[in-house]
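Have a look below at one chain only, the form predicted on its own, in structure tokens format.
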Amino acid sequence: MSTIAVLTSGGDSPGMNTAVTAIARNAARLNMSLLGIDRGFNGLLGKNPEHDFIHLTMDNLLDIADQAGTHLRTARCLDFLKKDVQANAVKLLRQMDVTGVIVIGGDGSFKGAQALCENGMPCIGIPGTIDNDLSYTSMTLGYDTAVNVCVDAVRAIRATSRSHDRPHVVEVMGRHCGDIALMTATATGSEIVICPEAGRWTVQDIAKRLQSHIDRGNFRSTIVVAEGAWEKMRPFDLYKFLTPYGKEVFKGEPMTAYRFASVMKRLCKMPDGTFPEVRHTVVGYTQRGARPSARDAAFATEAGIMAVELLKGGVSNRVIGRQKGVVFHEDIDKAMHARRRFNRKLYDTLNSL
């Protein structure tokens, strides 16, 4: 095996590029070349191939290992759904010498390095989503350096909460994986969480939350919130509810971080009757562009070297990740259908308090 590629794909996360870094040093070092493949399985269309594979060396690569973001640039890619697309696909990284590729991305991104196996293609799959939602492993590149955002943001949040008896509702990433938030919460002190994984929860069950809160003298309560938790929401009437406050909201119109805490502002009192001054922060895509944390970093650059190694050694068909500590790599198919897990206990704990 003399050249192999790299792609990142899906959401961008923090330590991919010090993932593609360490797959060009282990590459050097076993004497294998090394190509990027622009904006992930995009650059397998064969569109226009003298821009889509870029040949990569420690020269163009030196500065890029703590860098936040992708160096390659990712985006989503429908066609590849199709067979005679990744049929082709093999054919051009066969044209371009190619005998091997590192696929760096979450479970979008796994099932297209599944289909380049299928067509002969050997592939080798890292656990790239800030989300951590890859079940077979207990990270994923970025889900650290996103906790970390996120506490710092809820630790600053709650200083002038504290400083302004004003509880505060704070949406984190997560579209069905609650582990941002529950870390989140856990590791900050927030009163209350909500997370995909818990279930169809009421607008009027976190206000009692939040009101027995302010009744035990507590007026900072903070909510975290993961962005999937919207959709578990039990029906609750915003135009009915907000209107006659003056609030401009249409019928079937979403739950969003704002009108949430214009709700609970309006479900709960303080003690003098009047109503809590609920604010709102969506920490958004700060979790994914800031620069990778010491834990992703490394798991990075253990995941990029094993990677090349497995490859070299002709293996395919696997997918890296990591357990108690421990870098390892199993079977993709096996990885992709492994329960999902949610420490429930946590989560019923920190809502009990």
The other form holds:
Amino acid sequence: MSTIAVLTSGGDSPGMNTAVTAIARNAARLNMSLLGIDRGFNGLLGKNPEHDFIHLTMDNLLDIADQAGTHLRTARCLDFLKKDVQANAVKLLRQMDVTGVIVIGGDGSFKGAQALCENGMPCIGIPGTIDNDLSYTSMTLGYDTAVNVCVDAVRAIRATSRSHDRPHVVEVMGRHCGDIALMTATATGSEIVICPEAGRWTVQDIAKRLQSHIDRGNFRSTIVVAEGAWEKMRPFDLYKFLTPYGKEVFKGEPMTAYRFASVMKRLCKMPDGTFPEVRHTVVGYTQRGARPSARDAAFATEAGIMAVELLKGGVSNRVIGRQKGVVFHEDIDKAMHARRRFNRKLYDTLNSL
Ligand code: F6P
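Starting from the form predicted on its own above, please write out the structure of the form predicted together with 6-O-phosphono-beta-D-fructofuranose (F6P).
Now the complete complex, all chains and molecules, led by this one.
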């Protein structure tokens, strides 16, 4: 009976547990045994092998399939960037009779998978990150769930914004990728969206747009901001110029949703000459800690099944993705070099409505 291993790495994402369950079910069907590695690549550092490798069976896995978070736990392991650490990890895996590893995570985790392959350990990657920032696939585990969480949040915010005639700034996650923000804004009919891919922007640009909505009688605009867009604001620490005291408070600090809402308030005017009451919400980790949506769970199951089949067939160095509804696998090096796509046309159109 051959043994394979699975780990989850980087930020947790809804669907990771579903994928691990599918891996366990298919491994059992194909008469392979499965080890779960605790806390991502940390579990391969050899510090505590008795605890870092967990035998995964139907008994301890069937109930986790639709749960949030990752049962195997996760980490961002900087030590794993070191060549000697990578070589030792492969030695450790061989001592445990492991013949292949499935890595579930984002681009940093895929770099770890590449390192394992380079050291002779067959590896398959499953894209697990809410950010959707892996260009070779149209979907990563957790992205759809995160968007659904954000859409629910924005719908609720828009309801209370309408009741009070208040504009609202909503910050969503995604690191340097604006996909969560763009999809959320599109699905909710939000008036303004700011994504890092669109490049530099200023508070004056946005204030002008917000003012044009106020002038048209819409006092409850939603401004959806991808967290990575704060770094693209110019100058990035403009906040200091806009305090009512004229002082350089927060000098050198970046913009935040809270600060941005107060700046928007000061730069815009309601028809009666008063400031609009601009509020803010940071959706935050609720995006990562949700139970997987049907789309994410279905992709996780298909990806888990495929990963085991690939290892069983002696295939390595591949990552799994989904395009136009079809689950496929791709060479890991090629996948990591795929060009980023951003729907600029949709972005510009939304912002011009
Ligand atoms: O990569 C997933 C992600 O949730 C990003 O959207 C976010 O910027 C980051 O992780 C947060 O990381 P941490 O869990 O280390 O705070």
